[in-house]
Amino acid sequence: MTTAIPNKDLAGQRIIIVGGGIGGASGALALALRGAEVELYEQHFEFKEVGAGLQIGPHGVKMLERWGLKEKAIAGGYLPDNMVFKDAVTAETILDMDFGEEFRERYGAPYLVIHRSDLLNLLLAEAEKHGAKLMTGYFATGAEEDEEGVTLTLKNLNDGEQLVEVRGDVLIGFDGTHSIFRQEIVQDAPVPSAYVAYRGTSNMENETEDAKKINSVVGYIGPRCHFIQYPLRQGEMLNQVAVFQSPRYLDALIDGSEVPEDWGNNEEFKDAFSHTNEYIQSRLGNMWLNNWWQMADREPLEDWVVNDRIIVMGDAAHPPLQYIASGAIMAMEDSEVFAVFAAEAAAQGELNWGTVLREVSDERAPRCNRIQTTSRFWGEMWHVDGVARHVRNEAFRQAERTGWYRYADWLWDYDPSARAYIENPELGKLPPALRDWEYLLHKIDRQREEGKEGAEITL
């Protein structure tokens, strides 16, 4: 894949984006690079990202390269030597994934970790440089299509919530997991995973000698928890994430009782890692306790098209669990696919927005659905206990001995120009050996529908 050269393929096309996170910023940049007139509306009064560290696999770095941001992102981020999985109980290394020369040749890019806000700022600045108009303090209330385009209605929060209307040829809803545009397609709700995340960063110069030696993405996994560490900002900062299953959430789900709003709170956090190794327990004092993130996704969405002028993308279409570190990258890929498909149609004199939106959905939905489903599976595999934990550890060791690339190729070796998932939607399905796997929360729901209660429900 080559770096995108700014062109005018979409000159004169007015594109509205709702949502100013990494997805919306990526969309603004990818389309502005093709000459589109882009207007982006963010409801908050400033552009910001929640959280700290973000892992960008080679499939994401290739998007940054296309947009001319690869070197800036690397300069502001960190290139880990490898990804190391360890058993959270014993601290034994069970899989070491080398990100060296062979990895880069295979996937065409390195593995990058970067601060979320740093990446967002890079994308926004570059989008603005190429002509995108970025507006904050505008809350989208709805949109209507007609034969000539789409009208977006917004509350201008900068001016007493005055209603304003904006016209465009097409609208992209990058408005997050609580998207108002997704509701036009499906009336669904977020699916809490029963897991909660605590985060924390520290200045590396104030860290222990052991922490200063970390040059990898390190993941201690299971049972019922995991702990992640990696450097940021050229090693100046250490990012840490502690995740565990909330007993209160799971008990309420099994009992059919009301789930407490503060599930995963500090009381649960205090005891959640008592079964893990001493190193993990020594690090928990570095986590922020005033905030925790109740992890949720949504059921995969087969069709992202609202109508011939409106489509949802990013977390509005496919909010994932974070286990394969591709949430932001999916939104970046969405943006590049949309821009490529639209620019190609325009260059051929055949730009029909209804057709373009359908093609984008047909390409992206199967891929993102597989990522969402695999994230659920991968999370359960991380967190197993008992005999399953020992089987998992041996499976990881075996993957290192026999070659782990075959498990990652489908994710990291992706070309947004190739239309691979349009040509073969089967690529969006789990491998045949995994298709009888049932997500834990689905299993609980099924048993309750079968009339089982409490102790009758098996996990």
Given for the second form:
Protein chains: 2
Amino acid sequence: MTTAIPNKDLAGQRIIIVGGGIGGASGALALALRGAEVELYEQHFEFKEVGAGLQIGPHGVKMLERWGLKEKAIAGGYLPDNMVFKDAVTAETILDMDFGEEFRERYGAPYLVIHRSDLLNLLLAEAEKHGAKLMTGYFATGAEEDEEGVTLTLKNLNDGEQLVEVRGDVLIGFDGTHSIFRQEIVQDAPVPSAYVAYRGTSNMENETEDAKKINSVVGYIGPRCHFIQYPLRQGEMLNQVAVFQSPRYLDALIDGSEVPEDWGNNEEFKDAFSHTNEYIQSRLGNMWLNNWWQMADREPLEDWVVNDRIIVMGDAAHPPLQYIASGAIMAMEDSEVFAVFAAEAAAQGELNWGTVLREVSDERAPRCNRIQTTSRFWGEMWHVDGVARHVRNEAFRQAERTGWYRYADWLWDYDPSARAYIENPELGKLPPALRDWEYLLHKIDRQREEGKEGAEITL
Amino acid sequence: MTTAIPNKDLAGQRIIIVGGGIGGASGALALALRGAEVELYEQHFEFKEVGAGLQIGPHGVKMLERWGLKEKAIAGGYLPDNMVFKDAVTAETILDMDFGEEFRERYGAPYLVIHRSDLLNLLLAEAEKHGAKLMTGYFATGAEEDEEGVTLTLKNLNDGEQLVEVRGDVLIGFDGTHSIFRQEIVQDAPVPSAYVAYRGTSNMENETEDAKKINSVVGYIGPRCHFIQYPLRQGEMLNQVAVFQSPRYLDALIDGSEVPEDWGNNEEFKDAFSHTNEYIQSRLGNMWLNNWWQMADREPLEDWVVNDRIIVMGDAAHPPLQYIASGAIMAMEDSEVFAVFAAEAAAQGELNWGTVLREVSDERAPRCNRIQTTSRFWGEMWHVDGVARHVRNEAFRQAERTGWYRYADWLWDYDPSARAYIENPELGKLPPALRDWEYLLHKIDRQREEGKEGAEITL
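Now that you have shown the form predicted on its own, what about the form predicted together with another copy of the chain?
Every component of the complex follows; first up is the chain already shown.
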């Protein structure tokens, strides 16, 4: 049983968090709410999030609710009526997922969309309110555990890069996909997906009449591309994301030639949606052209524990592709699970950080593994061409006929107190029928390792 | 209303049929049953069919029933309990179509499988019984219409290739995919599908215990290949078909190099199923290796009428790929529709052959167009790889959950007297959502025409 929060279960525990994104902020809040002494260090001089809109499924809203932020998040965000998948070529609706009463009852929370910065600010303010200390301009260089705790070394960028040391009982590396703490577990590299995202927001006041009517998360999915629209900030803002496969990236991969640094550039963007319907094409002018995001994830990590005093969480542990909109939410779940497990142990007088970190990893790694893997699968499913696109469309129509909950329950119905994945690690695997699926990027790598090149490589 | 058959509605009408396969034999029977004077000319010295097993869906069994052959066909064939689709990689059942009472009531007939030769012999014997004259060793070289009828010129191969002329009121070119009559409508070529079939039959007595238990049409479908098994002759014979995409054919197409004549040869066959489950691989030794069938169809033909006295039907009009098992059945439907339309006109004293032929074409061409196109689509759907295979499997599972009848009604619920396609030619089109699908072979051709070659061509 979890004690009602806020409480003082972790009073006296000094917790160091490295990284002040949504993950670190969530961790600071979840632990401050249990009375821990939280210090958070962010390397930038201010807290900020890249990108604009963020989808928070009910698994995330339930975390916000635990932390007392649900109403505020809803007030500053937007509750879409539904999520509508459309074929990007024909604009036909292939799946309409209603987010009404039945949905909210089933998953115990609504589906929320919110501006990333708004959510980050909410989390930080609430963490601070509950006593967390938030520091910016501190660049972590490393940490050492000892019998008594952990020492983090930081460069204080506010003060001529002076090196400082801080002490804690435990340290959470929420330091993102290029985490220095992850490197102590595995020396891996990001896995670029060959897809790139363009983003854009606009003031709804200046928008077309059609756009003003959007009250859903609308996803146009099609061959090698997709396009997402939804409102933010109570409908005052329109958020758009256009994502496509970079032919130059893929060609380089297949030819074994050097990958161009600017893969996914404006030149490619211009052509990438030429096969989609006119409506999508008419919307692309609203996207920001100065930035694009090369989308990558990393291989799932089985064990997040660096040592008895240090763990990685959030993108440091499990950077996903975005296809099931669970990157930030995984970090929020990580935070709450960490806080629950630690608080429970402390309340029983058995707080051993090494044990807690292992339990957190045992619960969270399988779930995040499944989310990362499903995101890859889902992305491929969105982007199929030819006959497969029609079969996918029909599978989506069928999901609507028979109820699509069966595909979403595992994702959206998660209880951070239940230890479900510890009890049954099988939950972390794809359903048996999907286990021989091979991720496209793995398939290309495998063929290259088998000595194939160019046209010999099948996609 | 159709008069009960046999009748004499077409008494005095001389009908020439060129070609003595299942199509010609069906035509001879359907017309003899209306009292017409039928003469059928087959170029070979004996009537024969290539291949072994033939699936006769309820649309075909209903034709046999009209012709009084249903019981005999069932007695010599086999009524499978169901049709089971399995994933060729994992052997998981993804769709089980029950052919029991509900099925038979819905479609008005059972699902039958029968040896091709057995069906041909039944049709020929019955046609002969009703007065049709069946001639072998006559090679048709051409036909001319005139005001009064049609003159067919034949080489009599039984008599030193002596040229003979025969007269009729109307001529049906049932002369197969290389029809000389089709050439007078369109000078097209077969469209090879890049797939090749290996066949084999075995005596069930000598079969494994597993094989003896097969009471279904079992189709293993997988990446670039499939494998079919079903019993024949009341379970005394096991029929097997193994089909795969020829990499050499495809490579030649993509490279623009010469297509090897022996594409699909034993060498390719040996490798083609290496990614399928062990059971399939264990069965391949039973296939005949001396013959393989390069599978091709032709583009749908809008108009089958050569002139007021000559029409093409069967494979001459609409050679399909085999994926929805309707090649022979289309020819049977053609025959019955032709007979019904002609008999109705004659019974009303309005028999004008030009009008009848146009009506037959208007009714049949749209339906056969849809069958040909759906066969192509269905074939591609069977053979997808990667994520598409998993999505296809789920679409099949969903079809079982929601009832797969919706996909089959148009095919299996056909009434040759109803003129449904004349009244609504839209019936001949793919459902709207599928109309922008592009057949792989067309897609390759298009890209070549756009100047692409080799790796530039996407499959």
